[in-house]
Every structure is written in structure tokens, then in C-alpha cells.
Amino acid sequence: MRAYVPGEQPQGGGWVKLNTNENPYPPSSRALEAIRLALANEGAGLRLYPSPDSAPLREAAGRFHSFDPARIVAGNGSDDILNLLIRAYAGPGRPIGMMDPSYSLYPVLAAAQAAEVIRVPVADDLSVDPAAVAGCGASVFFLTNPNAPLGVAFSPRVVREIARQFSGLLVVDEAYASFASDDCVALARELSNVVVTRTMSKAHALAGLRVGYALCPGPVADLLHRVRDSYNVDRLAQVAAAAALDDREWLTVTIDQVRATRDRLVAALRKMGWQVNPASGNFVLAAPVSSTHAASVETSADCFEFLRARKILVRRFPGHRLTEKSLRISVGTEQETDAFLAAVAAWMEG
């Protein structure tokens, strides 16, 4: 098996980091205050184990989504949840399914369980065929929605149709759903074969604490609790995430700002002639072009290296026909976006 390859984490300062889809803004002040309170009395609480099943965090997630906390499972980032799902539902003779392209961690986790991976292609028009998912033969299917790295979102109506036709467990990976216009939480509430996974790393700006959770049918939640590690979310992460979920005002303001910057970035790149996918996450997938460079794998690589030389990091996915000509650009602050666009303009003039 091959390990997952994360985006570059640069050393030293001065970088404009638009390559790993982190939230460009600091987290909720309530989350920071919850950490301070947990560290009171010279951090005495750290000598004690946290809630073994993350009960306060699950209750906060239940309030946030109007979802039964007994049907919520917390993890060390949503990656931990994905790992638990594959541990429980996949293995030899029980393949996983995924859209192609989508999150490259799925095959890594499947390989650790000796599970085959079945890939269902995203169509050229960036749509998904429910019948193709239903007929793929997987025991558990991972639908990244909005899709990363493509950026497109599949409607709840389409996802519901997939769930209706698919006989296995459908996992809707909603890492970027807070930035989209719709989500599939209602499907997890209503249907017996749908799990929705969420992360605190993107919209809630807590990537450094590693918190995620799953909204599950009751029997699925029970099984995941049986296979997860005890105390799988640490004390500080639990209290910070619970506080962040309760701060809806901060979330609304931050999401609105990221969306506004994303829309400005999309408009600016299209005006420059770049080929830009519909964007529903906190990132944009766009193919660079200039007066002397048509969209191509080579043009994408040239622009990437030009930006990196100026300490601006974006990401390339050269291994797939739908992404090979493009760059994935995380939505940064207004200032970071201005710096990126200025560098792009300089590359286009070169």
C-alpha cells in the first residue's frame, strides 16, 4: 500500500498557503475560551481521561444538526470516522466504492483492510450516475459532496436517488458542505443506509485539533462505537469543538466571508480566461491559460512552479483527466487572494 500524500506544509514564514483548504480565519473565540477553562488550575484536568464517547461534543453536534446524539459518533478528525467505517464495513470480499476523482485517502484506508476499491467515474459534465453507483458492487460507497478536488456539489435529490438504488451503506462525506447551498443531513436522519460525515477542520477553523463526527442510523452508530478506540478525541479538542458548534453567529459571518471571497476569485479567474469549475467548497479548481499558454498539463505545472517560487502554494492533481490541467486554490483572506491574483497576472504577462 501507499501512504496518503498531504499538501505541502511549508517551513518558515512569508508563505501564502492556499493548498490544503484550511479556513483562513481564526476559530471562534468561544472555542478558545473553552480551552482556557479546560486548562484552569495549572492544567489539572489534563491528568484525567476525557469523555470516552465524547458525550458533550456529541450533544453539541446534536443541537447543531437537530439530530439524536445517540446516533452521532465522534472521531479524531473525519479521517478517523472514515477509517472506522472501512474497518467495520469493508475487507476481503467487501469492496469500497468511490467517485473518481475524489478524496485520495479512501484507497489508503481500504488497502489497510485488504479491501478492493471500485471507482465510479465522474462524468465529463461533472455529474454522477445513480445507477452506476448502485451497480458497482461495493459494500460501502463514499460520496464526497461537495466533491474534492472538483468542487462541484451533487444535490440532495440526486444523493437520495443514489441511496434508494444502492443496497450497501452510502457515506456522504460532507467536509465542505458548510460552504455549499445544500447538505444531506436530512437523509441521514431519515434513511437506514445513509451516513453523513462532518469535520471541524474547514468551516470551524479547527484543523489543528482534529475533530470530526458522523451522523448515523442507530445500528451503524452502535457498530462504530464497538470498533473505535477508547478516548479517541482528546479533552481540549472536545471542549473546543463543542463550543465552536454552539457559536452559530461566528460560523455564519465566517462562511459568508469565505463564500464572498470565493465568488470574487472565480469571477476574476474567469475574466482572465481561466477555465473554472463550479465551486461549492472553500476552494476553486481552475485551469490556467494565457496568451501564450493553452490549458494543458504543462501549463498547469508551469503556473504552479511560478507561484511557488513567489511563496504562494496551491495544489496540482495531475493523475486524472478532469484535474490534470488545473490548479486547486484554497480560498484565503482578501489579502491572500489579492496576492494570488497579482502573481497570476504576472505569470500571464511572462
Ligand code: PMP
Contents of the next structure:
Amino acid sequence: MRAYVPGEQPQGGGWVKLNTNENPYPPSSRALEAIRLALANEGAGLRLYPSPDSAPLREAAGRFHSFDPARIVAGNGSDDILNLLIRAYAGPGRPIGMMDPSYSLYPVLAAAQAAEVIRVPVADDLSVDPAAVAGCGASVFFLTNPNAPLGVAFSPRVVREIARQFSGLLVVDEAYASFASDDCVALARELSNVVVTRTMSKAHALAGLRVGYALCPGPVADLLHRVRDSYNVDRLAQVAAAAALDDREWLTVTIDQVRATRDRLVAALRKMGWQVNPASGNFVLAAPVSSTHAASVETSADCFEFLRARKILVRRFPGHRLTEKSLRISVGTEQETDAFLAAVAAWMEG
Ligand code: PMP
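Show the form predicted together with this ligand, please, because up to now only the form predicted alone has appeared in this conversation.
So here's everything in the complex, that chain up top.
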């Protein structure tokens, strides 16, 4: 098996880092305050193990989503949750399913459990065929929604149709759903075969903390608790994530800002003639073109290198027809976006 290849984390300063879909803004000050409090008395609390099942964090996530905390499982990032789901539901003779393209971690986790991977193609018009997912034969299917790296979102109506037809467990990976106009939390509340996974890494700006969680049917939560590490979320991460979930005002302001910048970025790139996917996450997938360059794998590589030489980092996804001609650009601050657009204009003149 091969390891997952994460986006580059450049050393040294001066980079405009638009390659790993991090939030460009600092997290809620309440999260920092919670960490300071947990470190009181010279960090005496660190002597003690944290809540084994992340109880205060699950309570906060329950308040946030109006969801029964008994049916929430927390993890060391949503990657941990995805791993637990595959550990519990996949293995030899029990394949996982995924949209192609989508998150490239799923096959890595499947390989570690000797589970086969069934890929259901996203159509050229970026739609998904519910019958193709439902009939794919997987034990557990990962539906990345909004899709990463494509950026498009599938409507809860389509997801509900998939869940209705599918006999396995449908996992809706909502890492980017806070930036979209809809989510599938109601489906997890209602249906016995839908799990929704969420992360604190994107909208809550806490990627460094490593917290994610799953909203599950009761029996699924019970299984995940059995296969997880006994203390899988550390003490500081638990209190900070819980405080961040309770700070709705911070979240609303930040999401509105990221969405506004995203929409400006999409409009600017379209005006320059780039082929831009609909963007529902905190990133934009777009194929560079100029008067001398048609959209192609080479053009995308050329633009990527031009930007990189100017310390602007974006991401490429070679190897799939729907992504290979494009760049994925994370939504940064207004200033970072201006710097990116200015460099793009220079590349187009070049
Ligand atoms: N799902 C998708 C689709 C992602 O892009 C990511 C982040 N790379 C994750 C899950 C995992 O996020 P985290 O482990 O930081 O919660």
C-alpha cells in the first residue's frame, strides 16, 4: 500500500498558502481561552487522561447540530472517524465505495484493512447517478459532499435517494459543508443507514487541533466506540473544539467572509476566461487558460510552477480527467486572493 500524500507545508515565511484548504482566519478566541483555562495551575490538568468518549465535546456538537450526543462519536480529526468507519464496516470481501474523483485518503484506509475499493465515476456534467452508487456493491460508501477536489455539492434530495436505494452504510463526508448552502445532517438524524462526518479543521479554523466527529444512527455509534482508541481526542482538543462550537457568532462572520471571497475569486477567474467549477467549499477548482495556452495538463503545470516561483502555493490533481487540467485554489484572505489574482494576470500576460 501507499501512504496518503498530504499537501505541501512549506518551511519559512512569505508564502501565500492556498494548497490545503485551511481557514485563513484565526479560530474563535473562546477556543484559545478554553485551552488557557485547561492549562491553569501550571498545567496540572494535563496529568490526567481526558474524557475517554469526549463527552463535553459531544454535548457541544449535539447542541450545535440539534443532534442526540449519544449518537455522536468524536475523533482525532475526521480522518480518524473515516478510519474507524472503514475498520468497522470494510475488510476482505466487504469493499468500500467512493466517488471518482473524491478524497484520496479513503483508498489508503481501505488498503490497510485489505478492503477493495469500488469507484463510481462523477459524470462530465459533475452530476452523480444515485442508481450507480446504490448498485455498486460496497459495504460502506463515502460520498464527499461538497465534493473535494471538484467543489460541487450534491443536493440532500439526491443523497436521500441514494440512501433509500443503497443497502450498505452511506457516509456523507461533510468536511466542507459549512461553506455550502445545505447539509445532510437531517438524513443522519432520520435514516438508519446514513452517517455524516464533520471536521473542526475547515470552517472552525482548527486544523492544527485535529478534531472531527460523526453524527450516526445509534447502532453505528456503538460500533465505532468499540473500535476506536480509548482516548482518541486529547484534553486540549476537546475543550477548545467544544468552545469553538459554542461560538456561533464567530463562525457566521468567518463563513460569510470566506464565501464572499470565494465568490469574488470565481467571478474574477471566469472573467479571465478560466474554466471554473461551481464552488461550494472553501476552495475553487479552475482550469487556467490564456491567449497562448489552451486548458491542458501542461498549461496547469506551467501556471502552477509560475505561481510557486512567486511563493504562491496551490494544488494540482493530475491523473483524473475532471481535475488534471485544473488548479485547486483554497480561499485565502482578501489580500492573499489579490496576490493570487495579480500573479495569475502576470502569468496570462507572459
Ligand atoms: N474529508 C475531506 C473531503 C477532506 O478534504 C479532509 C481534509 N483533507 C478531511 C476529510 C479530513 O479532515 P480532518 O482530518 O482535518 O478533519
